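Just the one chain here, laid out as C-alpha cells, in the form predicted on its own.
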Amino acid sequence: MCGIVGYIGTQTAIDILVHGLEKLEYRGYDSAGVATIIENQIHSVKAKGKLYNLRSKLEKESSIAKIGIGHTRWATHGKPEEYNAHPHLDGQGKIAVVQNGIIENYQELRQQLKTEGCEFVSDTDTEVIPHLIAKYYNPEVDDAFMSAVNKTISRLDGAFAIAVLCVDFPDELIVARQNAPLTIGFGQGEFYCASDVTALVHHTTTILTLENGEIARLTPLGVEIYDFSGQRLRKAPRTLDWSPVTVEKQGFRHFMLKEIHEQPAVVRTCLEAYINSNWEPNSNENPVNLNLSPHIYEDLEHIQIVACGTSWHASLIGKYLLEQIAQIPTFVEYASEFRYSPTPIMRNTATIGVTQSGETADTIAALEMEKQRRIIATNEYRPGILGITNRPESTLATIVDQVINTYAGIEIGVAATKTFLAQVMSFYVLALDLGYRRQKISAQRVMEIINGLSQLPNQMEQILHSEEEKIKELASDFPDTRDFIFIGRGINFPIALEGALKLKEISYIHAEGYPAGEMKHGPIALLDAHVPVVAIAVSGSVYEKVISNAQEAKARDARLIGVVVENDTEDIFQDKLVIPEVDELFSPVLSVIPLQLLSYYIASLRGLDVDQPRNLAKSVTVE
C-alpha cells in the first residue's frame, strides 16, 4: 500500500517527484503529497484525492529545489483526507517524513508524545515519527540527523518504509526499511529512492533495494548504507532489464486492457523459460527447467499454499494441477487466516508461497511463520519453502529457498490479469515438473501436455482477435446491473471466483463465483430476471454437469451467459463467450480471457477508472 519517493540531485525536484507518484499511484490515490527544502525551509503541498489534484497545487508555484520527497496514499489511519496527507511535520516544521507500512505502536508512543507538548494535526499512525525524531535530535551530536533517526527507528513497531528530510541537512535524504519495500536508484551525481521500481525506470535502471533493518543516507556524493545497528554494509547495485516502454500505455486506453493483450505474450515467455523444446519422450532429461533444489522433490508427499486474492484463485488451480498430473495433496490457505490458525506441521511438506509483488504482507508473514514452524519443530531447517512471483527481486525471495519467476513482466493495472495467468502456468510447469519426476505420468502425456501448453498463446489471441468487439457490445447491456453469478466446476471453479473478482473490483458490481453444483444449496435463492448467470461450460468432464445447473438457474428466469468452445451446439444461453476446442486441461487459461474482457468493459462503459478502482491498491502491503 502507499507509494513513497525521494530524489536528491542536480535536476528540479518536484517534476521527478511527481513522476514518480504517476508511477507509483496504483499503490494508492486517497491523496498525495511532496515536501521540498527551499532556503532553510520545508516546503510541502498536500491534496486529498487523486494525483492530479496535487498536480493543479504545484503547477501554481514554482520551485528550485533540489531535494524532495514525495507520497500517495491508500488511507489505513485516518480518513482521506488533506490533513492525513503525507509528509508529516514535526511540530517545528524542520523534519518531514513520508511512510508506507503501519506502526503498530503509534497510540502508546502518540500518547507519549502529547504528554511531553507535541501537537498533532492528522489522525495517522506516521505522524509520530517526525515528532520523535524532533524529539532525539539534537545539532551538537556527530551525525545528528542520521543518530535522531536511527534512535527513532527504533521505537516504532510494525511494518515501515521511510523518507526522511531535515531543513539542517539540506544534502541528506535518509531512508529505511523493514517489512515494506524500499529501492534506491543511481543516477550521475543523483539518486533516487521509491516503493517500486516503476518510478525509477525512466531515470535509471541502476537500483539497489534495502532489506530489512537497513538504513541508507543519500547525498550527491554517493549512497552509504547501514544496518539498524549502525554498521556499515557493503553491497553493489544490479541494473534492470526494464525499459521505460514497458510500463506505458502504447496506445491502449488503459493499462488493464493492455496487460490482457499481453497475456499471449507473457504464456510464451514463461514456456521459452521453463520448457524444453527439445524434449524427446525416449529422452533422459527433464522436460522442465525448473532447476529447483532435490531437497525440494525428496520424500515429498504434500504441498501447502498460501497466498490471498487473485494469488490464491491462481493457487486452486494449482491444487488441480498438483493433484492431477503430480499426484501430490495439496492444500490451499487464505495467507491471512493462516497466520493464526496453520495446519498442523506435516512431515514431508512443500510450501509455497504465492504474491504477484513478492511483498503480500500476509502472504510474507505465513511464510516467516512457517519457517520457524520448521526449525522449532526438527531443531534445524530442512529446504522446502517455494515461492511463485512476478517481482524475484522482492522480500519473498529473501525468504524463501527458491523463486519460481513467473516472467509476466511489470503490471500497472490495479485488477491483476496477465500476472494471474503467468501465475497459472508456473503451477503448470511445477506440476509437470513433479510429475514426470515422481514417474506419475507417462512420457507419451509430458509430450501431449507440452503441446498443449504450446498452443495455449495462439488460442488466446484468437480470442483477443475475434471476440473482443462481440464482448464490449455485449458489455452495453449491464449498465444498471446489481448482481451477477458466475458459476464453474472443477478445474474452472476457480475461473468463476477469478471471473466474479474482476467484475466487482473495477466495476462494484456485486459478483459471486460459486462451484455449479452448489448454486442449490443456498446461492440459488438469489436468482431472478435481475441476475445475470455466468456459466464456464466448455468441454470435458463436467460439461453436462454445468449445462444442468445452468437449466436450473434459466429455471429462475435468470439470464444465462456462457463461456462455451467453438462450435458448441447446446442453446441454453442467451450469450455465448467462445474460446477455442481446447482439452480441459488447458481451458483456465483460455476461459478467464472472455472474462477479463467482459469485466473490463462494463466498468469501462460505466465510465469507471478501470486502472485504478476505489478503495483498492495494487500491492498489499499491510495487513
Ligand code: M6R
Contents of the next structure:
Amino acid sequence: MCGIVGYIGTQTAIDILVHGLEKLEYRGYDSAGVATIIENQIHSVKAKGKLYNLRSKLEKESSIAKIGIGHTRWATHGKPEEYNAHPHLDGQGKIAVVQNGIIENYQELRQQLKTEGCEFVSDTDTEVIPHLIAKYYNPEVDDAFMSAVNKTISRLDGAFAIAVLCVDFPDELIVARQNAPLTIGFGQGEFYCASDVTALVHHTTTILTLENGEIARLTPLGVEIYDFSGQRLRKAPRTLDWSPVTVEKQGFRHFMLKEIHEQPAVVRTCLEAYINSNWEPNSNENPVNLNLSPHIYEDLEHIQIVACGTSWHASLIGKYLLEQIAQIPTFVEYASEFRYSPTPIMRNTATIGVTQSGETADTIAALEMEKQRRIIATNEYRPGILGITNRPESTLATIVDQVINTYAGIEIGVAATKTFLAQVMSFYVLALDLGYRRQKISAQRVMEIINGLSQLPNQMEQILHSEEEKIKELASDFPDTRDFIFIGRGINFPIALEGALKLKEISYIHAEGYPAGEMKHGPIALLDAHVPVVAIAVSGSVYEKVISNAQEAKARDARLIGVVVENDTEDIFQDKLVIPEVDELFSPVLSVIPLQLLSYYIASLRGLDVDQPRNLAKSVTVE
Ligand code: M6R
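What would you give as the form predicted together with the ligand, now that the form predicted on its own is on the page?
Below: every chain and molecule of the assembly, starting with the one above.
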C-alpha cells in the first residue's frame, strides 16, 4: 500500500529512485513521483497512473542530483490524480515528503494549518506533514531539520513511514517509521531506504529494518538512528541472503506465472526446513523441528487464527488439518472482523496470525489487540501468539511470540500463489508437530503423512508439465464469460474460495466459491448455460457428494469443469483438469494449481495486467 524509496550518495539519484519504484510498484500504481535537490531547490516530478508515465516525463530531462525520494501510490485519501501524487511540499517548496500509511488526525491538523495560513494543493492526508515540518523549522536551533521532523512526528496519529528532504540540508535524508515498514540499505558512501528490501537488493544486501518509533538521518557519511524521544540508538545492519535475480521474471511473461512454477521448490524448501528426514517411529527425536514454546504442547485447548484474503483461505485449510490431525478445535476469523467483534477470551488458546507480507493492517491490529486483551485479562502473559509469514523481518514479527517462516521467497505478483501454498505447508507441519507431541496420532500415521508430503513436489511438477497447455487452451473458451462458480467440499472447499478469488482479482470476472452442498440453498439460481461451474471432485470421503452437486449444476445447463484425479471415470465433466491420485488430506496442494493456471491464462488472454491488477496492492497496510 504505497511504496517509498530514498537515496543519498554519489550516483544519479533519479535512476536509483526509478529502479526502486519499479520494484515497489506492486504496492500501488495509482501515481508515482520523485523529488531531488538541485542547486538549493526541490525538483519534483509526478505523474498519474503507472510508473511508465513518470518515466516518460523524466526522460525529457537530465538530472545530476545525488539525493532524492520517490513514491508509488495506492490511493486512500484523494483520487488517483497527479495533484494527489507524492512527494508533497510545504508552501515555500523547501521541504518534500513521501509517506506510506495513514495520518488519522490529518483533518484536524489540516484545519489548524489552514487557519495559520497554509494552502493545500492536494486532498491527501500526507500534505499536512511538510506543512508541519515547515512550521516547526527554526534555522536558529541546532539540528534544525531533524528537530522539526521530530516535532512533526509527535503530532501525527496513525501508521506511517516517511522520507523527507529539506533544501537547507542538501546532504541529509531523514526517515521515520511508525507501524509501516521501512528498511535502510548500506552502500559505500551511499545509503538507501525503501518500504521493502526488493527495492534494495540490486544495490546492497546490507540492511537494517527500522523499528516502530525510530527516526534516522542518512548522510553520505553514514546513518544515525534515534528513537522518537531523541535518544541515539546503536544498531548493527545485517546481511540479507538474497540475490537480485530473485526479483526478476527469469524468462516468464509475468511474475505470477513464474511464482506458480516455483511452487514445487517452495514445498521442498518447507519440508527440508521443518521435517526431520531421519525420523523413525521409535526414535527419541521429534519428526518436526518447530520448537514452539513448551506450554503450547502441554496446555493448548483451542487455536484461533486471524487472517485476510488468500491467507484466510490457507487458514481454513489449516483449521481442517489442526482439527483432523492434531484434534485441536480451531476457529478462523477475518482479521478485519475480529478487531471489532472478538470472540470472548478462551483459556489455553493459541492465536495465529497468518500473513504473507507480515504487514496487513487488519491482521497486525487484530494480533496487537489480542495480545493486550490477554495481558489485561490474565495479569500474566503466557506466550501464545504465533505468526505464519513469508517475511520474518516484518511488523508481524515484532508482535508475535514466535514466527513460523514459510520460506516461499519474495512474491511480486499481487495475486498470491506460492505464498498461499507455503502457508498451507506450514499448517501441515504445525498440525503434525502438535498431533505427534500431544499424542493424538500414531507414529505410523506420522510416517504416512511425511511420506505423503514428500511426494508432493514431484506431483506438483507433473501437473505443471501435463496440464498447463491444456489449461491455456481451455482458457480461450471464456473471452466474454462474466460469471464463474467454484465448488468444493471438506478440505477442498477453501480451494473453491481461492480459485474464485484468483479469477476475480486478476481477470475482473465475477466468481464465487461455495461449499458444493450449499449450492441448492440459493446460489443454484444463478446457473444457466452462461455460467461455468468448476467442481473440485478429487477422490476421497466427499467425492460422490461433489459429483451429485455437480450433476445438479449440469441439470441447469452449466458448463462443468472438473478438477479430478488421474483415471477418474466420471463422464459428467466437459473438461477435466487432472491431478495425481493422492490421499484427500494432501489434495489441496495439488488441486489449487490448475485453478491458479486457469485464472492466469484467462486474464492473460484478455490482455490484462496480471501482476498488477486494478485497484489492488500487494501489501494492504490500511484498514
Ligand atoms: O499479506 P497478507 O497475506 O496478509 O495479505 C492478505 C491479502 O491482502 C492477500 O492475500 C490478498 O487477498 C491477495 N491479493 C490474494 O491474492
